[in-house]
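Read the single chain below, which is given as structure tokens and is the form predicted alone.
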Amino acid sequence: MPTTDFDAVVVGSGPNGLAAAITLQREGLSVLLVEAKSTIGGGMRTEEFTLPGFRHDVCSAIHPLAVGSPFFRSLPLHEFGLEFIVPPISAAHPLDGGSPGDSRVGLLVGDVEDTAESLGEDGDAYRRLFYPIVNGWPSLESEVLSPFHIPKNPLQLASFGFKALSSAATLSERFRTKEAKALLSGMAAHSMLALNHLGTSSIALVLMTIGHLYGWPLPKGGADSIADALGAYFEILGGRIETDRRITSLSQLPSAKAVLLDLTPRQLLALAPESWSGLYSRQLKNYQYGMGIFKVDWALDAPIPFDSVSCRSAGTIHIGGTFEEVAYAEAQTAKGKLSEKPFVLVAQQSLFDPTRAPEGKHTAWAYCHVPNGCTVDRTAVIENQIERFAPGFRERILARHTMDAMEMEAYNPNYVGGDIGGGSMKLSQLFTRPALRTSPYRTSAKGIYICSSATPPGGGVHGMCGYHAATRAIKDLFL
């Protein structure tokens, strides 16, 4: 057993593990961060999956939640080489019909007014929905991106909550045009739930609000540049990182007053089954994971030839057709079935970041949702969906790399069954993830905390789960 003592040890170096380690180290504590792989980052890694010189993000690619994170914004990460690139159009959702170069499309672009104008007759409905949220976000974000608590602005939070806790299907009734409804459907589908579920509107509202305030940026060089900047800042503060060190038992850790685990419930149960109370163990066993993903990376000899000019200027493309089509595909997946026309998320980083591919070449990144644990190859249906709105796409493919749901889990055990969100975002466990306790970050063992995306506010590269867990540990043990 290692003999060096620390005030705190953090296991796992995803965005939340790094955030927890930084938060603790900023308090003047001595912190060790332990990572099983040879590099830090969790889902924030970039690899040459296809051909030399083509850099593909392994998991996270576009990062509105990173620039929208109050914790990340408090750090001087630009001093450590982190540079975000904001595409002129945050997200585009093409529809069938129209003519090449003038196809129908829903756009998240610029501020509220820009997007409202692009939506034509739904512009006023869009203004009524988003102006109050966007204008109130500076005081609202701390309420939304925190565990359940007594709100400082109850009326403002109640107004947001009335909209956010509704289903996307209900919220879509505010709009008349297919473009506005489709735009909402793609945003809500990030919840990885059927769109008739209560609470699916919340994901859409948060992502679109952050898009209006900060854009939907991508990190120059790759997602690993976020991890590298966070790691460098942590070490400048005096923190210590140990890689290539897989922890299978808490007894492998050095003595520490606090242990924070960037792990989801399944890993907690396997890591220290004797440490948890019977009630806590039962709650961890009952924790529900959500849909998985099937992911494809492409090396291309030219950009994706979207019919829509707007899609050629967007960092993110939501592909799936109308609201009804997206809702049907997500409902099928939620039932454990495979859709022949799935909802597909596409990122085209190399359009804006020339470091991602050799000169004149390009990369593309995409995934669709699948039932948890699914190993069926979805390459053809994903490419069919892209080809639907970008005829000639397949002709531009030089090489591809795929990862099914179980390969995603093998790469990162926190992605149980391919669930990249760390657990289902169903309303029934949204505020109690991973267990019903006075603080969701405390485990049943004194001095041991969970800081992963299985805690509030949930999945995404924002570090807020790690920040809140570390803050809880500091209050409990070090003040």
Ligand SMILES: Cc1cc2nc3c(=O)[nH]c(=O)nc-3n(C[C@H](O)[C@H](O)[C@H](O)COP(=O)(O)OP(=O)(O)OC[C@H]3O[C@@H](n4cnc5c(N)ncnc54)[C@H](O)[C@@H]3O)c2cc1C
Second form
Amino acid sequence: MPTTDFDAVVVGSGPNGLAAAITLQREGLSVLLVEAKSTIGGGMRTEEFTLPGFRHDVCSAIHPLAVGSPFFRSLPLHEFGLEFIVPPISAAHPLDGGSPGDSRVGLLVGDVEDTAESLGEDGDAYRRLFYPIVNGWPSLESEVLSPFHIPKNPLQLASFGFKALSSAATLSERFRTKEAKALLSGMAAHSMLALNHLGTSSIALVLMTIGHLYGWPLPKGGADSIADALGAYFEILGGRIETDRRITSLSQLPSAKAVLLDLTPRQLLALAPESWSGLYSRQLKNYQYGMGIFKVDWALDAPIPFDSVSCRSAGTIHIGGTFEEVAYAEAQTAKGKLSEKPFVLVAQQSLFDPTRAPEGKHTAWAYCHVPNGCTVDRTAVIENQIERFAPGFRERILARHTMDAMEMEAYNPNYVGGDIGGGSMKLSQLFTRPALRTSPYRTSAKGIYICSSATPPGGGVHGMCGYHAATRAIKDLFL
Ligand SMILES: Cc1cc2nc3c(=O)[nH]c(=O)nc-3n(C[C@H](O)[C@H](O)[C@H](O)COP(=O)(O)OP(=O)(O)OC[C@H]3O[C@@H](n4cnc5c(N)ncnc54)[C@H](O)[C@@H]3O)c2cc1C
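Swap state to the form predicted together with the ligand from the form predicted alone:
Shown next: the complete complex, the earlier chain at its head.
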């Protein structure tokens, strides 16, 4: 007679909850996945926010981390309908001052050589920086995308770490051109930290390396197709999913040997205050969340009319001008101030995926960083920044939908104060998130694990947090 209802219960069906559930189910365990919303997916959702037929990615849009994830690559997700589309240019970062049709722009395009060539006099500096990382990535990736551990390739990891742990400001000194420096600033700004912070180079190097190896793809149909494929695979393995089930106390869960929470520290504290030791509670309370975001989705009459031809062929556009301008905007946000010229991330999915909009029409997706918890409407400053590099953009808008940082949190409680990374990526909690323990995935309560992006390796759609947490639980409880 089984003594528990399930071997494991996973709360939350984001990429990490799904990855944890699949990892456990693949071991032959019986797994229940519960989700508060009516559909699974966490940050991988697509909705007709604006007008009928316009499909907007609510959260994640561009997925280098998904195709770069060794765990996702190990799954037969294409058999469950997942198809990635790779835009010809991964990312473009326009600068003021070019002539129309030939603007100055930093590009992440193709392999290292393609990008190096596009950077002109900074080509050799780019090659020196990226060839060792890109060539070494097959053995580096599992080291970089893991919790703190004794490395298998210490010299190689040390060489990567030396560059990755520096600030983007320091790394940018390798380059002379405004284009190369700006390109680096936009990549590093994904860290949602001021660019003089140690470690801000790491996210830039990882995103750019994966870009060279796999491109920066978008899933055909929308981000929800990643969730659908993961969910279908989990169910084929025998896993059970229950939606519309918001857990407010761990006592509501059926009995199980292991419970894995795809949640962040603030929710752990609310869900089971009596379960945690005093020390663990204090560590969870001290956990720091980062900047929030303000997001806009547009239904458009025609593509964004970027001056730069390259921007019109790029899946992602980083808008914010020079390295100095991006660094200033991010530093202001980090200080809790609003910037009138924020760094804006734009994705233009419908250019490459016609399923996203009615024929001849288009979608665009964008957000800028704001202080955590900010509720100020940033639509105008975001549109001003796009208009700066794409005059006439506003005339193409048919409808828009916005979400401020607190609306983001209301949509998904994991985005505390609008922080979409599950917690600040600053170096002091990068490896030990959410608490300094022998394994960051173990909580202080036996059998309860945390598997969200609040654990290493952090934010993004890659499932590696869930995979590592489930692997830990299997070793602790089921071997
Ligand atoms: C606007 C935006 C843009 C982004 N862009 C990108 C991008 O382009 N590329 C990329 O890789 N990443 C992107 N991200 C980040 C990415 O979406 C997240 O890092 C990722 O989804 C985190 O995964 P997770 O599994 O840890 O948590 P989540 O995806 O947040 O999933 C948590 C799940 O738990 C559920 N839940 C919460 N509380 C409860 C409860 N009490 N009971 C039951 N269920 C509960 C939630 O409903 C949710 O489904 C973006 C995020 C946002 C918001």
